[in-house]
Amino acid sequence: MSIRTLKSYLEDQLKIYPDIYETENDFNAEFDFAIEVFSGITKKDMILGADISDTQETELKEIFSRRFRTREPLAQILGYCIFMGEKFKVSKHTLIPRPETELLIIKAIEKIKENDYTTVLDIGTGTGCIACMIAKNTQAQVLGLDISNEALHVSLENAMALELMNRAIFRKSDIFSSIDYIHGEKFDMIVSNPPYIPKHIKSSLQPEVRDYEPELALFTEDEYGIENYEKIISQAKNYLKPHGYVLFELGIDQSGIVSDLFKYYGFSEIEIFKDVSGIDRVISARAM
C-alpha cells in the first residue's frame, strides 16, 4: 500500500473520532512521526511516494486504531517521540517530552556557555532529554535525579543511545536528598521542569494527559501548583557554586508567585521568558 492510501484510510476512520487532533497539523505530524519510526522513511520518501509494506500497513492500522480508540498518545504507544531532532525513549513512567521544554533548555544552554559552566543538576529527570540535549549541547556535565526507578532506567538508556556516558549521568533523589552539599557536592546551574499542575484541575485535562501520564510527574497537592518551586528554591543555595543559576519550566499564570519566591530567598538577576504562544514559559535567577 501506498503511504498516502494509508493517510487517506486513517482520515476517514477519524471522522468518527473528531475531537482527538485540535488541527489537522497534528494528525499530519503523528502519521509522520509513526511513518519514520516504523519503516525509516522520511517525510521527503513520502512525498516522492514511497510504499510501505503489507505487514507495516497492518501494523500501523492497529496502532493508529489504538490511538483513537483509547486517547492513549502516540509516543506512548510506539515506546518513541522525537524531541529537539533526536529520538527519545518514553514510557508510562515518564512524561512525554514536550516543545515547551525546548525553551528551557535553549537558555540554560545560553547561560552555561556564557559563563563556561561544567556542572548542571537536573532535578526530575524523566526521560533524561533535558539533562541528555544540555550534555550534547555545551560542554558541561550533568546530573540528572528522579525518585522514580523505571524513569531512570529509561533515562540512562536515552544518554546511551546518544552516546552521552559520563556527560549526562543520573541518580535516585527526592530532589536534593541524595546530594552530599556538606562535602562539596555543589553546582553551576540547576535546571528542572517540576510537578506543577494542581490536582484540583485534573478532569479538566485532556484523556492523553490525565489518563496515561505519571501522576508524580505532573501533579502538586498545592492550589497553585507551586509547591515543587518552593522546595527547590528554598534549598538551592546550599547546592549551588557562588552566584550559580536556577532555572524552571513554568505553568500558565506561576511567573509572578515564582518571581516572588525568588526574591524572598534572596536570588537576584530574574528573567521570565515567554514561549511561541506569548506564555511566561521559563524563568531564571541568579544566586547572590
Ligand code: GLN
Second form
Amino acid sequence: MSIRTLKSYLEDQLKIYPDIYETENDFNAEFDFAIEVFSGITKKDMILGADISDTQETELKEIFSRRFRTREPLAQILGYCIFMGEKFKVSKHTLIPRPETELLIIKAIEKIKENDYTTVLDIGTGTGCIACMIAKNTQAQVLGLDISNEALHVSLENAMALELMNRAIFRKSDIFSSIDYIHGEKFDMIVSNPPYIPKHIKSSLQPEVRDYEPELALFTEDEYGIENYEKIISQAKNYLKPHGYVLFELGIDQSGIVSDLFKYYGFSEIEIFKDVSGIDRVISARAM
Ligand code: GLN
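Show the other one: the form predicted in complex with glutamine (GLN), since we just had the form predicted on its own.
Below, the chain from earlier opens the complete complex, with every other chain and molecule after it.
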C-alpha cells in the first residue's frame, strides 16, 4: 500500500472521530511522525514517492486505530516524542514535552550564556527534556530533580541517549528536599515547568491529557494552580548564588500572580515572555 493510500484510509476512519484533532495539520504532523518512526521514511522521502511495507502498514493501522479509539497520545503509544529536534523517551509517568516549553529553555540558555553560568537546577524534570536541552546547548551542568522514581529512570535514559552523562544529572527530591544548601550546594539558576493546572478543572481537559498523562505532573491542589510556584519562590534564595535567576513556565493567566509572588519574596528584574499564541508563558526573576 502506498503511504498516500494509508493516509486516505485513516482520514476516512477519522470521520467517525471528528473531535480528535483540532486542525488537519495536527493529524498530518502525527501521521508524518509515525511513518518516520516505523519506516525511517522522512517527509521529504514521502514527497518523492517512498512507500512502506505490508508489515509496516498493518502496524501503523493498529497504532492509529488504538489512537483513535482510546485517545491515548501517540507519544505514549510509540514510547517517545520529538522535542526540539531530539528524540525523547516518554512513559505514562512523565509529561509529554510540549512545544511551549521550548521558550523556557531558550530564555534559560540566553541568560546562562550572557552570564557564563555553570550550575542549573531543574525542578520536576520529568523526561529530563529541559535539563538535557540546556546541558546540550550550554557549558552548564544541570541537576534535574523529580519526586518520581519512574520519571528519574526516563530522564536518565534520555540523558544517556543524548550523550550528556555528566552534564545532565538527576536526583530524587521533593522540590528542594535533597539539596544540601547549608553545605554550599547552590546554583546560578533554577528552572521549572511545575504542575500548574488546578485539579478542579480536570474534567474540562482533553482526554489525551486527562486520562493518560500523570496526575503528579499536571495538577495542583489549590484553586489557581500556583502552589508549586510559591513553594519554589519562597525557598529559592537559599539555593541560589547571589543574583541568581529563577525561570518558570506558566499556565494561562498566571503571570500576574506569580510576578506578585516574586516581588513579595524580594526578587527583581522580573520579565515575562509570550508564546506564539500571545500567552504569557515564561517568567524570569533575579535574586537581589
Ligand atoms: N520538566 C518536564 C517538562 O517540562 C516535566 C514537567 C512536569 O511534569 N510538570 O516537560
